[in-house]
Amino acid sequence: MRSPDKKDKQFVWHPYTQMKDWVQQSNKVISKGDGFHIIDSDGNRYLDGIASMWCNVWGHGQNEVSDAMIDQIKKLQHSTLFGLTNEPSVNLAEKLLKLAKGMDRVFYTDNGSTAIEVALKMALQYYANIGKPEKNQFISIENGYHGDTAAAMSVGYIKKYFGAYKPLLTPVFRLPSPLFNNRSKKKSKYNGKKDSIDSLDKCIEKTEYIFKRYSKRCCALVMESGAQIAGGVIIYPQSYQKRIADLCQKYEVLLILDEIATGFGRLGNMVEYIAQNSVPDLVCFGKALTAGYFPLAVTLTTNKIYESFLGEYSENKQLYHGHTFTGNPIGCATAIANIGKYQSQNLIQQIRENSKHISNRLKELESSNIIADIRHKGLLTGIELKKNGKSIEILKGGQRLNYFVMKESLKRGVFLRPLGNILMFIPPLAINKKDLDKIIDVQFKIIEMIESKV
């Protein structure tokens, strides 16, 4: 197979990318992977500092997970779940329900956005099925992100991303986001524990006010579990998610948790809602579910929700949702092997040790005068850049920050992709300390360079 030339590269329309700039900025064609490196068509190696869009666990190469995929391909590549089932889908469901305490049923989809769509449809139809069709609206949290399909954009509305699509979207009641700065510097928004507690209390007060006014019209609240990532790397303060869960119970609003990006170890816990002490009515997993090797996502729910869909065929209570590749046996076999490798490698403990290492390394940035805040948990880090209170997005000479970071990181053998004025590193979950340190070193070097360019 020949390597694509410059003209070929222009045929692909890339996601979240200004294509006018793409050929001049990155234009790398990745041809293979090796460990935690990706390798371009010219043989250049780059450490993957964003885990292939937050999903890669084990890096690249042959392991138990890829072996399981190969074995399954030899036996059964695909078989529909429309009227049939397959062994891997049954076996994976059993494993997921052992991990996700409080859940009883598993519905398969092929990506995170559609897993959210399923959860929304389940919540909406649940109340219709039990005779409360008036509960047909949703509550979500400002700065939340839940995917790029229409209903997912509605509940995870970020104007910069989705403003052009607003005519497609449905109205949603929005709660204040719990944005708390973690650095105790004068320029930080919150200085000290008491201020954070007071601010959390105010956030919950505003949240309950919305519940009081609108809960009778709302079927569910949708929120990311543990942290908001695409909305700005916002780590929830302690007890926030539990208090939200309690309000959902108090006001009879279903709780939908999105663990597509935050579950399976990203924040240091296999199932984040268990650590947050906030069992939901529905929860979605994706990304690291298959270690990034296969497109698969799931929506889990309780028997309470599931049983409302049971009835005579003529009652029309069944869930009308499905995909061609729902419960694909290759994807399910991949996820089964991936979960087994988490357990045999004691991966969650390794993530927690690496998280402590990151915390220690982040102290090296305390003297920087362009860092407004550092937000970190598990293997998720966001470094917010500001100067004189204004977000840094354009550097001297008119160069965009995100282009500069990608270009300079690639020069140094690392791939980094910022989120606006927030520098992120979100590495593969099983990364070793040597490779992790290289990613951190390159990130810190780039911050030094940015300081001289603002």
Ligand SMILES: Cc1ncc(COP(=O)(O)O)c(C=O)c1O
Second form
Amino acid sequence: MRSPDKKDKQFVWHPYTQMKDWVQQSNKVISKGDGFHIIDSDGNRYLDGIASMWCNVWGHGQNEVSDAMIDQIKKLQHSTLFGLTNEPSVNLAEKLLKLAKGMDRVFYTDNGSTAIEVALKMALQYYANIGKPEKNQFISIENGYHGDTAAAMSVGYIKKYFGAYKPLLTPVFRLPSPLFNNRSKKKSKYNGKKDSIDSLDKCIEKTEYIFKRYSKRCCALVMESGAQIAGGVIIYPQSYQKRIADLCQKYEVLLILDEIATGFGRLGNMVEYIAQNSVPDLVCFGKALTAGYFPLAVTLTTNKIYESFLGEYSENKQLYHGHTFTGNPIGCATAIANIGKYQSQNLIQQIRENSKHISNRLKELESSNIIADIRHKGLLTGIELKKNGKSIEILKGGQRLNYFVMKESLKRGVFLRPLGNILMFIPPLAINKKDLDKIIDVQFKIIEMIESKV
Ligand SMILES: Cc1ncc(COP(=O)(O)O)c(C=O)c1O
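Having seen the form predicted on its own, can you show the form predicted in complex with the ligand?
Okay, now the whole complex, with that chain kicking things off.
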């Protein structure tokens, strides 16, 4: 296949991208992958420091997962779940329910945003079906992100991104985010162990106040499980998620956990809510579910919710949601093989070991004077940059931090993409130590370069 020239590259409209800048830059065309590298049309190799938007697990190339996909394509590439079922979707559901303790049913979609839409629709309709239609609003958490479809934008509202779409969105009650600085040298209320417990208590107090006032009108609270990623790599303090789950129970609000980015090992646990000791009413998985091989996502729920949708046809209690590719057999066969590989390779253990390695390496940044905070868990790392208390997003000479980081990392054989003033590395989950170290080395080198540019 011919490699696109500069003009061709302008035909594609890229997500979250200022296209005016894009067409002026010489952007890379990725044409293949090899191990944890992506390779451009000139043959340059880059380690994938953001796991292709946080979904890549095994890197690239042939393995059990790609073999399972090919086998499935030869048998049946698609058959609908409207009125029929298919073997891979049934078998995957069984496997997922074994992993996701407390869940009883699986609904399929093809991306994380729509898995969230389904969870929200299920929560709304649950209360309508049991005769409490007044419980029809949502609670979410500041800095949360749940996707780019309308209801997902409502619960994960970020003004800068979604302000223009407000007429499409619904208002939501928002709880404070548990963002406590781990690194602050000042004697602030967020500094030190005891203080951070105090701030957690305060955060929960404010949260409970909102529950007390509004929970009678709310059907569900939606939150990321374990950490908020897109909102700035905010790792939940110990017991936070459990305390929110307890409040949901106390005030009769369903808990929707979003494990699209944090489940399947990103934080060092296969199912994060089990580690957080907080069983949800609904939970969504996506991204690493198919190791990045196929667009597939799921919404799991309990029999309590599911059974409220049963009734006479004429009662109109059924769930009105479905996509052409809901339960696609290739996607489901991919996920089954992926889960098998997690188990046979003991991937979660490997992630935990690599996580310890990252913790040790992060100590090398102690003397940096532009780092306001470092937040890390599993294979998720966020490094917040500030100078004199001000967020660093523009460098000397007017260059944007994110363009600088992308350009300099690519020059050094790694692809890194920060979020505002947060440098992030989110490598493929099965990455080996050597490649992980290279990503870390390049990230640290870039921090050094930024120091001289602010
Ligand atoms: C926590 C979380 N929820 C939902 C989504 C949306 O998933 P998708 O991009 O597959 O629609 C994302 C995507 O980054 C996410 O991080």
